[in-house]
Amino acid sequence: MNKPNIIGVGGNPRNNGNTDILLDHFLMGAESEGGNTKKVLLRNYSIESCIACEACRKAGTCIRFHDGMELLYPEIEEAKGIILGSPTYNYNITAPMKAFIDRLYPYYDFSDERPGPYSSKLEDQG
């Protein structure tokens, strides 16, 4: 049986902060249950903010920016689970985590009507 790939995405801009420690513990738990894990620290990637051009709705991937997300999209598609970790800055997630989440927009399938129902292209990952 193949071990599921689990990605831990850390949004802490500071090295070795509490969120990094918590993310390590979550990934250790996933490994102890038989998962293959990978830790991704957003501070090591340059990720542009989404500009809502919606070209990704037709293309299935972001075609506007050629940045760190191009490296992460294949990892996300192979994963059976994603763990997100972010400290709270000014009562919200960090800017790198917000950019990462916004750039997951290509994985949504929308109906033609607006606003309408939507689903995820990754929902059958297991």
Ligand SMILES: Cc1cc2nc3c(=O)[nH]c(=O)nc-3n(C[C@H](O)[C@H](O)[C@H](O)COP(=O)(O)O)c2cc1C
The other form holds:
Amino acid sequence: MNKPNIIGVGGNPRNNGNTDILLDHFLMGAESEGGNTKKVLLRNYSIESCIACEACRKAGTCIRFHDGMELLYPEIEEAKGIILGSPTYNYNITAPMKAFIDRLYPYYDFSDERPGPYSSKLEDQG
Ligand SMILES: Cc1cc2nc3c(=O)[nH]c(=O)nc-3n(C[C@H](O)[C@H](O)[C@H](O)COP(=O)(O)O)c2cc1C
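Having displayed the form predicted alone, please output the structure of the form predicted together with this ligand.
Let us now look at the entire complex, which starts with that chain.
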């Protein structure tokens, strides 16, 4: 089986809600354009909040927590695109989605000179 190249990440705690429906439609669109897709529902993963230990700057990945992100990092590194789906909770994304995004911190390119513009280690994913 081909590896997924588009990951749809759902940050909605509720099952079968609006975000699930929207995400399914986005992924159907990606499939219809030839993409291999995978849906990742954050509610099925245990993901700690980033604690800003900054160890990933040297290690290149998160070494503080051994949680659901360990399963997701390899898939993110293989992916050509990530679609983020979140309901609005108090004018913002949900807490699980925020935790997920914060845990992508290892993908900043820390070799860049500081202060300066930020770049991503994943910017050449296609
Ligand atoms: C804790 C909480 C906070 C919410 N805050 C907002 C909000 O700020 N603005 C808004 O338009 N809807 C808000 N909503 C409504 C949700 O965005 C709405 O119910 C949405 O459909 C939930 O997504 P889901 O259907 O994928 O579960 C809130 C709902 C909850 C439970």
